[in-house]
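In structure tokens, the next block holds one chain alone, the form predicted on its own.
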Amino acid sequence: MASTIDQHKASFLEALQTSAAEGSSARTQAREALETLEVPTRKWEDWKYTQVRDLLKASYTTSGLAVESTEGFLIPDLEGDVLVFVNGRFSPALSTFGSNGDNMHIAPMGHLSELLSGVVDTHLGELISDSNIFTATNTAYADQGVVIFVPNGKIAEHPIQIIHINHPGAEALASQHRNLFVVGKHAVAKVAETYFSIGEGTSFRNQVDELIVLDNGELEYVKIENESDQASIMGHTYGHLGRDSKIRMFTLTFSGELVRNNLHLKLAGENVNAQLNGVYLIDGSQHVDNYTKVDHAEPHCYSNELYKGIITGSATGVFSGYIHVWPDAQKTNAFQSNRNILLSDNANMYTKPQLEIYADDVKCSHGATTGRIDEGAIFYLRARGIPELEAQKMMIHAFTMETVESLSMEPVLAYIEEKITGRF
């Protein structure tokens, strides 16, 4: 007799089966893999503090309610391309793109030019193995997403904003999304991706991002999660970085019922510079889990991770960071830090920084702190006439803004600062 979790898995996958998922050998292989792949449990070390089986219990549909406008969803003053996805489907009426001309080729899946079709054929699925049930599900059933290609030597002067809006109705909504970003040699691109759920319904989005930055390329990528208390995200981001490339990644979670951000970067060429920063500000019964893995495969590379959390109510934060230095990766510099402030007695934080080093000549460090807000600093501010609540907001602002101060997209930085200031 099938177990309860197997029954939930079967009904969940059945709801996602659409005609759009037919025809690809990769899809067929992923569907075959799903027959044996298991749902992670808390007995698995990498999922020790995050229970995901409840995500599969709902009776999902792949359609939701309409959204007529992007008002309230656009990042103010951010001039550039905008691609909007409503309930997982591309919305041409709400999207505008083409501001970068030939410096960037961008299109939603299903609307690809011959050039972008070639990029997809070459690179899509290159970085993942579909050994995870959620990534395999995405490969099997996702037919929506964004393809961005910056040719060699081109600089995309205008950033791209990708907006996801889920508006579930009476039934729980499930959406699958797949992104492929390829930044060519000596090319530059900037992307801001935002997530919203509106209404009172339940939603679950399962997303896979593949980021390929070739030699001397540069990518700045910001992910901002503004989900409702009934919305969950299972996100997987895979990056492959060529020689002398640079990447700056910022992952910000302001709300969501259950959010799991999986990030795996491979520094596959010499002299790569990778900056990975994250912020999570959660309350109520929200649960946010950030899992990162950085593979230093070549020498003379640098990575720096800084994740910070503010947790209150009975919310739970999880951070698991893993740095792997391969035997040939001499002269590696890899640093990782996770810092957290708990604002209530029932807030929880679990942190697990890890180093696995097989090279001799390296500089690597990791550390984690979790504690209360500095009462001495609060007293200092109150002694100068600042009300206690305002003093606390100032402390939160100073603590979290360190993670995004290197962000070059000024309108995005202002948007984030406003979100942080108004969060609690």
Given for the second form:
Amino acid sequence: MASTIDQHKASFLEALQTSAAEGSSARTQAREALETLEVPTRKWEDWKYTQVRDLLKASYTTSGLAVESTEGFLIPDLEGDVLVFVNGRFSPALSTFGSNGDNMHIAPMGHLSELLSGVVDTHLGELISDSNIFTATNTAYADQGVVIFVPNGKIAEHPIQIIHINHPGAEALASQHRNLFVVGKHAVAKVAETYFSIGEGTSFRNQVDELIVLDNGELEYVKIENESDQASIMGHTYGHLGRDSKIRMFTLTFSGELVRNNLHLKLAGENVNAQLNGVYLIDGSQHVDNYTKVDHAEPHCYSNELYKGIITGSATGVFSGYIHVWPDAQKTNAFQSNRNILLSDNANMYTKPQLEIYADDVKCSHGATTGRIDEGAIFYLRARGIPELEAQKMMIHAFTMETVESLSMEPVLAYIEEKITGRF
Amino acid sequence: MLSINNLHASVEGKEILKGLSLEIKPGEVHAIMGPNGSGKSTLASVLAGKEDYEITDGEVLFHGKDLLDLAPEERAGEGLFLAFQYPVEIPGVSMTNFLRTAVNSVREYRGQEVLSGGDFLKLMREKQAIVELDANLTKRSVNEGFSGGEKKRAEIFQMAMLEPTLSILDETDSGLDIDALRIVSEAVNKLRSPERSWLVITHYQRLLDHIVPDFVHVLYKGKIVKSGGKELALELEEKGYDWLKELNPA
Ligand SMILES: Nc1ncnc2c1ncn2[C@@H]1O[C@H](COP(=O)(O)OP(=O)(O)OP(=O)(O)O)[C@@H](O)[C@H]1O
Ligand SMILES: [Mg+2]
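What does the same protein look like in the form predicted together with its partner chain, given that the last one was the form predicted on its own?
Below, the chain from earlier opens the complete complex, with every other chain and molecule after it.
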């Protein structure tokens, strides 16, 4: 007899099953794998602080209510492509893309050119080294997403904005999304992906991103998770970085009943420069788990990871930072830092650094702090006439801005700044 | 303007202010002297609204309002200013942004129009000149990495920006060299008017040569035990505080 969890798994898969995503062998393999893959439990080391079982419990529908416009959802002054997904489905009416001309091939899944189909056939699923039920479900059935290919030597100057708007009705809404970005040699791409929801309905999004940056390529990728507190996100992002390449990742999380952002970067060539930053500002009973893994496979690479959290209410933040330095990866520089401020007595933060270093000539460091807001500073500001809430905003701004300094998309930076100071 | 009556304040169950009374009228300069740990900074903090202290008895009226009932930011709006003995460093908050927010907050409280960016910068340049503050300091984070003297000067600069009616200077002279002391004192003297008052906490007569007080008080074990004119400060400098022990045995 099937256990309850197996039944949940079966109905979850049934809800997300699509027939459209036929084809590649990766999809077929993932479907097969799903038969045996189990739902993670808190006994699994990587899932120790986050209970995902409940995500499978709801009975999901894949359709939601209409969204007529992107008003209020666009990043002001960010000029470039806009691809909008409503309730998980690509909306041609709300989207415009192609601003980079020949410098970038881009299309939503379901509208792929022959060239982009080829990219999918070659690379889809390639980076998923540690398949689990969520990634496999995504590979098997996700028929929505964005495929980007920047040919060698092309600078795609205009940023790509991917906007998700969920408008769940009475029934819980489930959606899947798959991104595949391939940035060629000496090529540059910039992407800002934002997540919103309308109304108070429940939703669950299962997303997988694969990022391939070839030698001396450069990718900036920002995610802003700004849905309602009834929204849950399971995100897996994999990056494969070639020699001399650069990546700047930034993840901002406001929303979510349960959010898990997995980020796994493999520094697969010499002299890679990787910046992985994030900020989470959470309250109520939110649970936000950032799980990061940086694989230093080659010498002379640099990775720097800075995650900062402000947690209030009875919310829970989790940060796991795994740095793995392979035996050949001499002259590695790998830094990691997780700093948190708890604004309430019931707020929780779990930080778990994990360093495994198999090379001897490396510089690695990690640090974690969780504390209170500096009351002395708040008093100083108030004594100068600044109202308490404003003083707190200034302190939160001061605390977090360091994480976005390296972003090159100015409008995105300004947007993040505004979002952060407006959060509490 | 300020009327303190039988003020008792404790911290962590320990009574620090033990029935302190003081009356400051518009235009007056009062100096408070007294040995280390006598409660001078505690008085300043209580007046500015620091929450660590429990007021167990007494009252404070400021411009006729119950001061102890106001939030720190409201006290600033009402015209109270404290130049801290130890100004805190606030990394990541730029001095300019901090001052603009502060000035506009008190202006709003006082029902004045918020300053435009241009007017604010003009005001800042003007007041900066008064305390001869290095313009580079306003580009940095609040007090971050400032030298001891720079911090004190920056406090007086903030005072000039916020135009308070009562300024409490808590050992603003400590850590200042002779030139800085003169500049800071001149800045205070320039601001003196029949409406503005000062409460100057100091250990040294030399500050009071520049900012001449109308009254000098000696604070000892949480109470004012002696008051007099400016000559009292000279007397204290000469005699020290040993005589207090006989006057008021613990
Ligand atoms: N937050 C606090 N917690 C515990 N004790 C305190 C606190 N604040 C002040 N005190 C104590 O209260 C007493 C008075 O301190 P206060 O700082 O007011 O003295 P002061 O007169 O300003 O001394 P100084 O001349 O050294 O500046 C001291 O014994 C001090 O240790
Ligand atoms: Mg003191």
